[in-house]
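In structure tokens, one chain follows: the form predicted on its own.
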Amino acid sequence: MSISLVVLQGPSASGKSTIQSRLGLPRIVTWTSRAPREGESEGVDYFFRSRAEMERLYEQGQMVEMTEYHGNLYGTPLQLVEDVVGGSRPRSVILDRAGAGKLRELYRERTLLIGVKSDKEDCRRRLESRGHDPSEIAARLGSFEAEVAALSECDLILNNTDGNLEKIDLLADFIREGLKTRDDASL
């Protein structure tokens, strides 16, 4: 059986997107219940939705997840993800530790778990640039060790600082030529 899930998981601001888009692999859109920022698309970025069909879908067991993060619900929706497991090419997905998890015991075979870490003052400094105010940045960092133990659970960690960018691009092309469906082939 091959990979069909590329499962990226750290704690706030250490790299997920970042690696996700050196990986270069098509992304599961999740879904969310606050309201678009400026600059983000339907479909694009998210799913935007109501908290109320958020929450239902879940207690129908149509949610693979769902979290609460700063009084908005994101979540992957079952059958997004069935059609993904049940697809010719494997998706790339940015989860929290709980979300990752859900998705690793449901799908165990099919999933590549990748830790994301970097150091605290580094995602610190990552937060701050993008403008976020200092308790939104002591909320997001408020995880950082819990995000970094649950990493021992990953099939791979990277050490996502700028020094290794290099080593974690011809990573990128490893996984990804790992990943090209081929009769034969499986990673």
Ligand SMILES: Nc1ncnc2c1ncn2[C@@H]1O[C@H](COP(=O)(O)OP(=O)(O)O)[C@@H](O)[C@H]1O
Second form
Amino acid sequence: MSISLVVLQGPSASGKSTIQSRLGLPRIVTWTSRAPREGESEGVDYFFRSRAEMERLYEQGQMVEMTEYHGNLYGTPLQLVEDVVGGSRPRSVILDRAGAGKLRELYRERTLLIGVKSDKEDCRRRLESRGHDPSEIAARLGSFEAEVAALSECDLILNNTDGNLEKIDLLADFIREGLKTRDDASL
Ligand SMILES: Nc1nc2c(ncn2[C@@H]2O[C@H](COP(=O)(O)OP(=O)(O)O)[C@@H](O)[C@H]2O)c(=O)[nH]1
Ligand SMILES: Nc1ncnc2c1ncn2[C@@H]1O[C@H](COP(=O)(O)OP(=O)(O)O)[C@@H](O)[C@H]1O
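Given the form predicted on its own, corresponding form predicted together with the named molecule:
Below is the entire complex, every chain and molecule, led by the chain shown above.
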């Protein structure tokens, strides 16, 4: 059975978004109740929805998974995932360890779980240069050890410590090549 879902998980600022864009697969855009940051837009970074709407969808069984992170909800609507699993083109999605675990449980054969790891001090420096305030940095790094421990569940762990991006690009090429869609394979 071919892979439909490439899930990236790992600590905050380990480089999940960077690697996701280098993989070059279309993305599943998830929902959040947090406000858009400057430069973010609807349907590109997230679908920015109200907490009430997300809770309602969850109660109706329309969310594959939903977690709360720094006081905001993050969740994956079932329909988005079902469309991808039923289609022929793989997509990537960034989730925390709970969300990644849930997708793996539901779609084991169709999921490639990629863990992204960096040194804690690299993550701290990246968060500082992204301009987060100290309390937010502390909160994000507070789950660093738990996110790293959860990487043992992944199929592949990429060590994205500063200086390693070139090697990761090579691996991204291999992964993309290996994920050739059923459409391409039948050409
Ligand atoms: N479980 C789950 N986690 C998500 C989802 N979307 C994003 N996340 C996680 O939520 C975390 C926080 O996201 P965000 O506030 O955008 O921070 P940033 O990605 O670290 O800039 C991310 O690191 C993701 O791991 C989702 O739909 N479900
Ligand atoms: N290997 C690397 N070396 C140096 N900086 C990196 C590397 N990977 C990512 N970054 C930078 O670190 C920051 C966090 O990366 P990002 O991909 O947004 O992390 P995440 O999605 O895991 O929160 C970004 O500013 C990004 O440009």
